[in-house]
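Taking the form predicted on its own, here's one chain by itself in structure tokens.
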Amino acid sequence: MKVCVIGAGAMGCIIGALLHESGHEVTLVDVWKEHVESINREGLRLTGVGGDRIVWVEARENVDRLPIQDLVLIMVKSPYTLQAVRSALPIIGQDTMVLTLQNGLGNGDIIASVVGPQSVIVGVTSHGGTVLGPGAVRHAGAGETVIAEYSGKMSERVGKLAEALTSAGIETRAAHNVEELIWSKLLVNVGINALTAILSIRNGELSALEPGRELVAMAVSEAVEVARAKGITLEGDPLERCLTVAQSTAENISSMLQDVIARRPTEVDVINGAIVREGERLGIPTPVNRALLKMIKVIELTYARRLR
């Protein structure tokens, strides 16, 4: 397959170097000048899972002179969903696939209002990762992936699409609930995301600690209540399941701290804000989750002024 993947981050560029190496022609697209430049001088620079090794994948900062292709991967944060779709026009044709594994609700959303629904899958994945300068990421954590037409329907382009991902060790698995899927990875994010960037801490220290455990659960509680209010069937313990990825992810830095450490904008508005926006929708409190999404917005307003 073609793929470009849009937003060379940490997660961008481990899937991209996975399919890179298993035979497909990926292109990693970036507005980090120095990264991609890095990526084309000195390679892809993995560690962590699958060893220690250099991809030599090709990087650019726009997608110009890129042919059709039949894979474009949204990977950017949240707030640039809408920018980097309309920028990557040029290279979706009517039968290119377009697959958002962004963090938080509402990306297919924005995705579909532009190209399309018929053109995007939807999918969430348990790996984790953190980028560790120009053209260095650590792949941190491997899990589960799963992708789902955005219509909700089964197809045989998602099952294939299983196929390739998987082939490339990403494992992954095709799906039909779209919501459910999405719910399902947003009570993780809930849980471990907003956690780690308020204290500072990777992953492993929310499951390692009561305190982190009780905190954890706390913020948890109130996105299933609200999940259920919807009529949203999880699968298994969300709570659970949410301390298994901070366990398996232990040495990650979470998304959201490295948004917080780089002072950049986070995610927190599509994930523990979501979660407040459908309580108050729904007439359920979330003191909890609102409590987070203040206390990082207190955390973006001031990065010039912190102390630490």
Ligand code: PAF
Contents of the next structure:
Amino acid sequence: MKVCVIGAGAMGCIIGALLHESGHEVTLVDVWKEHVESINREGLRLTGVGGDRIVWVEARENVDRLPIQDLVLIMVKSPYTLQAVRSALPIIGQDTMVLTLQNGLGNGDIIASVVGPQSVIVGVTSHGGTVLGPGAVRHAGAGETVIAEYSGKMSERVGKLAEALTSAGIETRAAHNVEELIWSKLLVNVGINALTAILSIRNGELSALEPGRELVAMAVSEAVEVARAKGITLEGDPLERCLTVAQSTAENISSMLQDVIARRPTEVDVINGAIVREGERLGIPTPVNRALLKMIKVIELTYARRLR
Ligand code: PAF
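For comparison with the form predicted on its own, provide the form predicted in complex with pantoate.
Now the complete complex, all chains and molecules, led by this one.
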């Protein structure tokens, strides 16, 4: 497959590198010039899960002169989804699958509004990764990836794509219950991301420490209430799932903490913010998620003046 990954952050690089290693024609696209130049000059230095190695995958700053792709993977942070998918339009043809494995609520809707719902495949992944510097990424934890047609229908192409991802080492299952899928991952991010970012700790600390687990439970239980009120059936125990992911990505610096460390806008609006908004709509109080949202907002607004 011709695969273009828009957004060569940790997860974009990891998935792109694994697909490249399994024989697909992969291009990574990112606006971070230094990162792109480093990947092209020295290869992508991948460490962690799967062993330390150099992957000679091509990187670019834009999609100029790339042919129409079989798969376009949108992996930018949620605040940049619209911009990213618009920039990818020249390489999206009638048969191109546009897949999002981003965190948060609403990315599939944004992508569908630009390319049309028929092209969109949504998914979630429990892999964790960290950008160590230009051209260097650590694959901190592996987990299941689940993908589904945005339309919710079962399709042959989703099955085939799941097979291609699985044989590349990204264990993937095809599903059709999109909302449930997105919400069960959302609840993981609700429990882990803002807390690790505010507390400046790795994912594993949350599940290892009793007060950490209690905080996770407070945030997740509100989100479960909201999901239930929306009529979303969540498989298994969402709190347990969240703690299991925190444990399996114990060494990971969550994506929100990585954003805070790099003083970038975070995805809090589409994670805890989404719970607050949906809660308001349904008349369900979400004080814990509101507090997490506001704390992250204050952190973002004081990047230039922070004491640490
Ligand atoms: O956003 C993240 O960091 C990841 O989704 C996860 C699974 C919480 C691992 O760090």
